[in-house]
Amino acid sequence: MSKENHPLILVKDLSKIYDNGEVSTPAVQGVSFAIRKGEFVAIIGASGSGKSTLLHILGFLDKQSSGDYFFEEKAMTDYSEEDLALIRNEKMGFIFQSFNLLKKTTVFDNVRLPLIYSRIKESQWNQLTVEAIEKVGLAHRQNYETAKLSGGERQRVAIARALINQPQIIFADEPTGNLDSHSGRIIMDIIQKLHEDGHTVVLITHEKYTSEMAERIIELKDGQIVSDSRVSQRRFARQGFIK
């Protein structure tokens, strides 16, 4: 097998259980699944299936308590520290529900913060920070503080600030889910077109609509995979908002 036909994500029976001494609580129970470069996957279930403990196993978030997740052919539990802090930062995108933004600081400032953690020369910090965000068509707000936004616009900046270190996947959870419907198809919008110049995306979701957006849909409940199938007829958000 080609480098290029090995997955840059292989998780084998991988389990996550919460123990707090008296208590012990499976989140994630024997999943076993490869994602390649390039695709766009989406995880959906209801609340409680453990999608999200899942995406923070596969971002390096948080570890697991059994079974093997490999990313770019090496084991995480081979990763130092520092090495998941390198590869978190660089080849890692995330996009959270709740922004995760500072709210009295600008557009622009929001979206260079991850680049003073980077092995990006400095002298190359404010055209990064610039196209990131002409990407989400924010460059009229770029000095405005975030915390004046409108909730898609904040979510704009948050996808603009994932994309600062170009990297390989980006991790995407419940990006629509505080947004109203044109908001979130414009989030859509530019999901899927960052996916259509390269980028992986997993996208964590319970909106049966939305994970259509993706070409292929993983569904978790209780833990467990019950579904892992290509999307037939998939949907496309298209606001005509990016080019």
The other form holds:
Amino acid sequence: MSKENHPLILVKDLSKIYDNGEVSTPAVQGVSFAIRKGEFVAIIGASGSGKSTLLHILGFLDKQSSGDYFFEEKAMTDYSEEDLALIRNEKMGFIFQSFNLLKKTTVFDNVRLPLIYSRIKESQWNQLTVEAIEKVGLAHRQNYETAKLSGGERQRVAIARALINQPQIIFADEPTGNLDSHSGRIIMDIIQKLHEDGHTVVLITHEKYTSEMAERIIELKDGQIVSDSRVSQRRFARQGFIK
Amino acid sequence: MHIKFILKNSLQAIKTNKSRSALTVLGIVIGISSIVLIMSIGRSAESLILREVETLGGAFVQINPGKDAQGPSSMASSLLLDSLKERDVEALKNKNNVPYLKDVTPSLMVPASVSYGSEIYRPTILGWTATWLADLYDIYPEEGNYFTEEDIKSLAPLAVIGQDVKKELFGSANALGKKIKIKNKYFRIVAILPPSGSVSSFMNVDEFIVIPYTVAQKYLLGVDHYQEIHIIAESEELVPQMVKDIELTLRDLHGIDDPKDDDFNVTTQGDIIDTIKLITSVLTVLLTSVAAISLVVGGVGIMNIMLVSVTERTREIGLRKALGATSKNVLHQFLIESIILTIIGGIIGISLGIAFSFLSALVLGRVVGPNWQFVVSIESMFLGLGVAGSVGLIFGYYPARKAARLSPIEALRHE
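The structure above corresponds to the form predicted alone; please give the structure of the form predicted in complex with the partner chain next.
Zooming out: every chain and molecule, the one shown earlier first.
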């Protein structure tokens, strides 16, 4: 098999059980799938279906209880804490539903944040930050504190921050969940463009409409995969689809 | 992670909670300023006392009865010991015994009042030789003459008085030749000393009445021993050799073979200076330790506020970890934040401490006298900063470690 055909993500019989000592709650139960480089996958499911838990494990933010997770063919358990932090920094980008921006901090400083933990030379930081901000169309807001921005603008800041290290894969956890439909469409448009630019995207959503903007939908129910199919009629945000 | 950005983050976090940071730092400010103030007062006191001791000159040596005085109680009891007598002074005067001795006087202090007519005054009454004031302090009578060796031998009731004694008893009238009464015994004034002021904190020449030591012994105290013997060496360099000669002479005279059995002790200026330095440094350490307790309290305040900060910023910690911060990065960030807080407290504390030291020097200068000087020890500043930084490091470590150990997802989920 050529290198290109190796999956970026390979999950085998992965489970996550939350155990508080008295009650153990299974969140993800024995899921298996692979995601190739450059794919745009939506993970869909109702609240409590385990989709966020799965995304957190895929993004190295949490650990599975059992099963195997291979990232770039290497088992997650083989990485040290420092390695995991480095991979999160260099190869992964996160977009959260609640934006997770630093308060009382400018757009510029928020977007630059991953760079201060990276191995990229400081002399390149400014240029990379400006480019990422331009990509999401917020150049005119660069020196604004994020608290002064609208929800849609804040999410664009978060996207710029996710992009800045040129990650291989972008994890978006309900990125439009806190936005009105217009802002949501802009965000989804940006995410679709990122995919077109070659980024692998894993999108978590509970909305069917939004999930159909991906190439492939994995549907979860009660922590298990109930379907894994390609989208026959893809929707495009720039055509004004969202609810 | 670059130190520049850690510092920037920390300063921003401190700036975000200005009033809380200020209150947190207050404990450190109080602790550090107390340390600087106490060390400064300690230094001022030490230099004041040392300067006064040094006015006696390095060639001054004192012999006390009894073994080495080990404290105030043994100093007091030494006044009652009778091991120093006339034969000792005679033996010390012998150039064959103590070749480097320049001058010697027995010394007795008489606790009594003096009166002239209806005027009563409480001076410092000293039984000395006639010329001791001239030899030790270079002070000569303004009027009249010192009593003589003959007067001492013949137990002549004569007195040399200082300016304050004259003023209190006689006002502006003539005092020379008048008779004053001490313990029902009349003394004729043969000399009046010029205004001389304090020669040390303990000795104001203007309050002196100097009488022949023999008279103090026989007529006023009813003893045949001396309280002390004071000696001046030919020069400061000869003091160590002279002390050895004195010890040998007195041991021989008192039939003592083992120095442990000495019934006298010889104190040089060097000994006195060492003792004073020891006392002041022990006192300073003691007081500084008390002040240091407030630093511990301040440190607990820092720890408390950093724990609150970690809780408040749990999501931020989760975010930073999600974006690639390692546990070490987070640990450093919070540690540096608490160190910055305490260093800021340290700098303010040092500045306030210096200001308070200056004010206290102004006040104490009025109370103690102009010899009290404003001294700031550089060590106290470095100590203050070092202690402040250490407090930040020690008390900031636990909250910082707590932050560093947070799992990224639990931190991100924190509400």
